[in-house]
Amino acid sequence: MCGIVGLFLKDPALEPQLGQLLSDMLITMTDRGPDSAGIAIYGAADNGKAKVTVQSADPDTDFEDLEAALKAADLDAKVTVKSTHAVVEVAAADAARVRPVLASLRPDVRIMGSGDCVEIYKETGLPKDVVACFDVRSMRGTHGIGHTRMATESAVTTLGAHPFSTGSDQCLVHNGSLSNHNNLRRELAREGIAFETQNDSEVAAAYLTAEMAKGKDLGEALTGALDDLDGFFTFVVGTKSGFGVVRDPIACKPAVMAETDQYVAFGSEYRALVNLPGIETARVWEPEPATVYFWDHKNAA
């Protein structure tokens, strides 16, 4: 059992409230997963810039003078520290250099996600503590996803927390379990995808990344997942401009969605949505089994 939430804003007037709204949704799901929690927030892209969210178990050591160390390595960067995480901003042209330079300078630092606009914060512990630790409530953005985990396989660690990100501005949260993730992991590894954990949800994220790298959009990649992934799953997925939901054909994991002129929202249970503005007049429904739902800001009128 885990709790997952997602919020895709249609109305820019709500963007300053994204962190607040998504935090409240996730905290409401605390009793579905007390082991770890995480949130991905998609903010405005800064043209020509890229972001890399990193994590350290020893942030006082690893993040001290990190900005200066990166500049000494000829990587002009701005480093913003938030507790055990830091966001490293660099010129987009230098984004591919961040991982190898960090591996050299700070080998114990782990990359949580990267892209033009996504920031990912996750830790062991309860949602309320994770939200407070990273000041998520103050964050603005266009869309976001969150997860609170009850571990049923793999270790309870920061890396094992959701969201999982395996591609630029891509991340996934998952409720369920996959039965063919070991075979898929081997296939994706042969295609060059590196894995940080033994978690089946990371394999699902990597599968979608691989499919989108072949030219599929998010909706097409999620449709392919219905054929290629075995097991129980409800996925909520974010991309730079998109937001998608899919449930397996049996759909035994609870899920509810709501849509108004201002937003599309997902919760494992309705109580995650109950405090959203205008929820009393929203179209509320249970997502159908084996049906892909996705929205994209690029397609907005």
Given for the second form:
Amino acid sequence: MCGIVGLFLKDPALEPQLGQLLSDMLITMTDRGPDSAGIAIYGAADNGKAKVTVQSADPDTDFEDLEAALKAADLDAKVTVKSTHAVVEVAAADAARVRPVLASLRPDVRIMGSGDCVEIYKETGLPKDVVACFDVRSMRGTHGIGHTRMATESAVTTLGAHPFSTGSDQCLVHNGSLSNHNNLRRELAREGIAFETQNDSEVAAAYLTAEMAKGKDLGEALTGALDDLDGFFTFVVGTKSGFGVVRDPIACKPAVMAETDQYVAFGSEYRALVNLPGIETARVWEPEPATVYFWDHKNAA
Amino acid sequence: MPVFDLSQTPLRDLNSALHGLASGANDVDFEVINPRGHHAVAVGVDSPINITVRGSVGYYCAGMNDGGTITVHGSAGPGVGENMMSGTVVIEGDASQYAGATGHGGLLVIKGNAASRCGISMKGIDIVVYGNIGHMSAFMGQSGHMVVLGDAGEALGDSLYEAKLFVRGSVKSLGADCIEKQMRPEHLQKLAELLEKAGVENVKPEEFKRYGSARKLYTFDIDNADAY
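Same protein, the form predicted together with its partner chain this time rather than the form predicted on its own?
Below is the whole assembly, all chains and molecules, this chain first.
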């Protein structure tokens, strides 16, 4: 099963409510998968800054004095701790240095994602608890995606939870299971992509990252996924300014979308969408199999 | 007329009330409001009652219906009318995948589009879709009729048995062993009857093509009979 949700705002007036709306959507999907949950929120980019979301199994030890330790390593960072996660904010020019510095200072800390505006929070447990522990409801943003997991292809761990982020400001949630992920992982690893887990969905995320690194936009990368990924999938994907949805040609994993002048929304079921403003008059439809749906704030502007 | 507000009342109360009706009861009209995509709305109805649902429903609405008339003023999630025995189910909006799957009887009308696997393994149900149907529809259909006013997706009628399919628009592709067949007078007559029952106006039976089984697959070959 698994439940996935996504919300891409067109109307800036809704931005303060993004965390609230997306949290409610995700909690409604709890009975599709109660193992673990995660959410990615795209906030406003702070010019010249980059953010890295990190996670620790022992946050009290790892995050204590982390800001000072980073400063001592000549990395001017602001660290905001939220439960087991922390957002490390640095100057964009220093973004590439965060991973190696963290790896030496705090070897047990895991990177959840990074970019100009994305923050990713995921943990084992129910969506309502995960959302509460990271105070997702208070977060504002332009778009976001969420996932509640019923594990099939890898263990129930924090790292096995979605969203998966394999590139700057990129992340993916997946309902389904891939059958050619082992081979594809080997090919992508040969191209230099590092993997954190044995999870099939991480391979899908890495595939899209690799395709976009070759110059494709999100829509083109998703079109490529239809040819190169084998298995069952409904993907919802976020980039810095874009939001995409694609289902495999068999399309047995459910999907419902809604669009109004204010937003584009995705849910595994219509239930996830019923609290959205104006849903009564929204255009609601089931995305077609093997068809890429793709929105971008840059194109929309 | 009893009204069930599913934003206030648990689904189980609704379905228990529908199942608990005494034979010959006078309360035959029910209204359901605020279904909000709930699963299993009005499943297992087994008496000739009328249920009007105002809003969209989730999985398996009107499943196993045996004699009820259930109208959804909204769209339906996967498996609407699954395994229907008799009665009528009308969806004013769209239906998700496997609408009317394994249905034994009754009439399912979808006024919008139906997604993939509509009427999969149908066993006697009649399905009328005003719009289009998705891929693998009527897969292994054994009996009954499917009428599609719009287009059909890929692999229509794959591994079909005796179900009769009528499509007015285009068919993206036919499934294994499914072929176009001659429209004979009895088919036109049946089609006219189904269109009328489904409330379709201004559409003539002559505008449809008929599809059915070529009966060439293994199961139809008499030489394979002694394998059992």
